[in-house]
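First comes one chain, alone, set out as structure tokens in the form predicted alone.
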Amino acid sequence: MSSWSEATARQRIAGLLDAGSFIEFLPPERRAVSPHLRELGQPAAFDDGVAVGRGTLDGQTVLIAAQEGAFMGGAVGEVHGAKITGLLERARTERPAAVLLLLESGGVRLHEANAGLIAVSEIMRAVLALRAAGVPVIVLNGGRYGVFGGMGITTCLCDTLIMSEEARLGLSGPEVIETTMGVEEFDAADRALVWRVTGGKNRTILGEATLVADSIDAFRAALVAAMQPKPLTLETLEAEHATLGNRLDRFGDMEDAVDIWAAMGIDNPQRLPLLDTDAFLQAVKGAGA
């Protein structure tokens, strides 16, 4: 079994794909890299730490973008994000089976601020666009990184949303509240905990996410199943808004996800982060928020 999480960007979408079919647009030779980071002195990738292309998965045509949480953490600056823009853009013209995002990121990058920001704001206003035209946007996330910040919101903006156990969700990271708000608000050293509330087995419970194994073949399995286009409607948006504010009115106030777990009629929840992602399936059959 390939593990998602150990592998590369490049792995990962090498093991999704059907086997020669990836073709990538601006490959690293092309030496699109980020002009701010070379001003900072800091280290660049000749890919700015992403990879986008096209290829097939099952037989079908899907654009790709992947990246890479070894550089930066995955974070956005101004190339790596107009790469993952223009592969959205593309896809309302060529209209692929899907698109898929294979994120890995801790956010925007501080070394390009205001540019990383602008960055960010186009790929979900392009995500939004392409969903409307019709197109699946499928993120999988399951890198060491987690998915936070910019990109985090722009998971919430797609179609759907496959994890593993070991990937993260959230908006801000657990190191940026504890360092804002204090211990106190979210221990980031307790690492049960942070799981317990960013991780898979947690949005999976919350109904935002489908949960596999951290395997590259259960990613795939799982992809496959899931690229059936799902409408953006406006009844669809209304029915998702009051799932939300259903869920602020019940959880709103409790501190830990275990808390949430048992507001849910879930039996035994301090067992769930110890199971297997088949008996926690199991154990959690009926759930959702």
Second form
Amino acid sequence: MSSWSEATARQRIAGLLDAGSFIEFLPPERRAVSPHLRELGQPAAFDDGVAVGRGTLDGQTVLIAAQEGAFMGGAVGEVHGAKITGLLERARTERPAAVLLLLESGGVRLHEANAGLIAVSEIMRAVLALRAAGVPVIVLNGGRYGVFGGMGITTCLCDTLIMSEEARLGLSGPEVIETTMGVEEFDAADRALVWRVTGGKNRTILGEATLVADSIDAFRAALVAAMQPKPLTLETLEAEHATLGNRLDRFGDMEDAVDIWAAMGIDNPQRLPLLDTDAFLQAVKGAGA
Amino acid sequence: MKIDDLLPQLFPNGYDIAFDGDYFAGQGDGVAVIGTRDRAAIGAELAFRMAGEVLRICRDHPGRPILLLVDTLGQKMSRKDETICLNAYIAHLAKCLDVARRRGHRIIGLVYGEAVSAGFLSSSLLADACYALPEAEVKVMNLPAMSRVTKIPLERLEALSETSAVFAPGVANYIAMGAVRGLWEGDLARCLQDALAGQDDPDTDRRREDGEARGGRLLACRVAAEVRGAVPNDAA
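In place of the form predicted alone, output the structure of the form predicted together with the partner chain.
Following is the full complex, with the preceding chain placed first.
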């Protein structure tokens, strides 16, 4: 069992797809580098931190993008974002069985902040257009850097999120909140707290994610069961609105995720962070988000 | 510009807009208005409220255009909001706007105060067309903070921002890069009517083309097109 979190972006792709099926678009040899980083005297990458291409999963064609957390925390710049947007747009005409987004990103790359922000909004629009066309977009989040900022919003725009316990999902990172609002608002050094707020278990309990163990095989197994589109319509959004309103009313003012888990009727909620994935899923079965 | 000064200029024939704290909604001249004021931080509750208004407009007023007037310093920085997944609330607002667009509601964004990061992402950057007042401020982060985070000297950032639209705050940069279609000046009611008369296909995002044509963003268009059009034999 090879770990997802320890793998590079291309190792994740290779482990997920059928052997030898991956074909990369704009591979590193094509040198799609960020001119803005160079201008600031920063090291650049020949793929600008993301690999995009096509392959098969159990024989079905998929388009796939994988962000490389080791390069600038997977942050989105102009070229990086345009590669993902181009892939999503390609899927509208090519109509693969799904588009897989292997995300690991701190959000907008500050060195090219305006271009990164606009690029994220273009990714968001492209995801929504693809969903309207009925092609499912699935996020796999299991990297060490987690998924934050605009890519955290993008994640929640997609049909399905598959996430490991060790991964994190949020909007503002804990360090940013601590720096801006003070340590009493969010103590970013308290790792247990950070994971109770942003980790895969809390996101699963809230109904935002499907939890898997930190292995490429586990992600692959969950993926095969998740490749159906979930239409966005006025009716489905009204249902989502009711769910989110209920969550806000019941849990919006609670101090800690453990209080939320208790209010859902989970026995001994403080033990949840210690359970392995299977035991955790057993413990939260039937809990009311 | 203050919202109290802006609304009469946008709707000289009158409007019916209700304020509640930093949130407001209503209509003027048959245009639905949803907005925030006083540099509101977009938290789960505010995003939820705005999304609910979009859904209500879809239900009760099919086809009615929507004007977003969002003055925001960005997302709310809050442990409680993050705990219940703030990004899901902001994404929900984005989905509601997209479904409204596809049901025939034209969506116009006007930056009249500040537009920062996720607050901008979840509102005017999702509109069919986004405009700004000349005095509006659009940014991800100011240069001193950017200098601290990137560890690049402030003087260097300031010097580069003279020639590059890519990272420094400012409406002009966002126009050059195609994210803001243009400025509204003079007769604002007329500007609104002109914007409403335009047409945008929900599946076409022209901002890259605008950014390239205006010389502010030279790579996004080409890179996306190369990925879209890459033929596998050519790819290696």
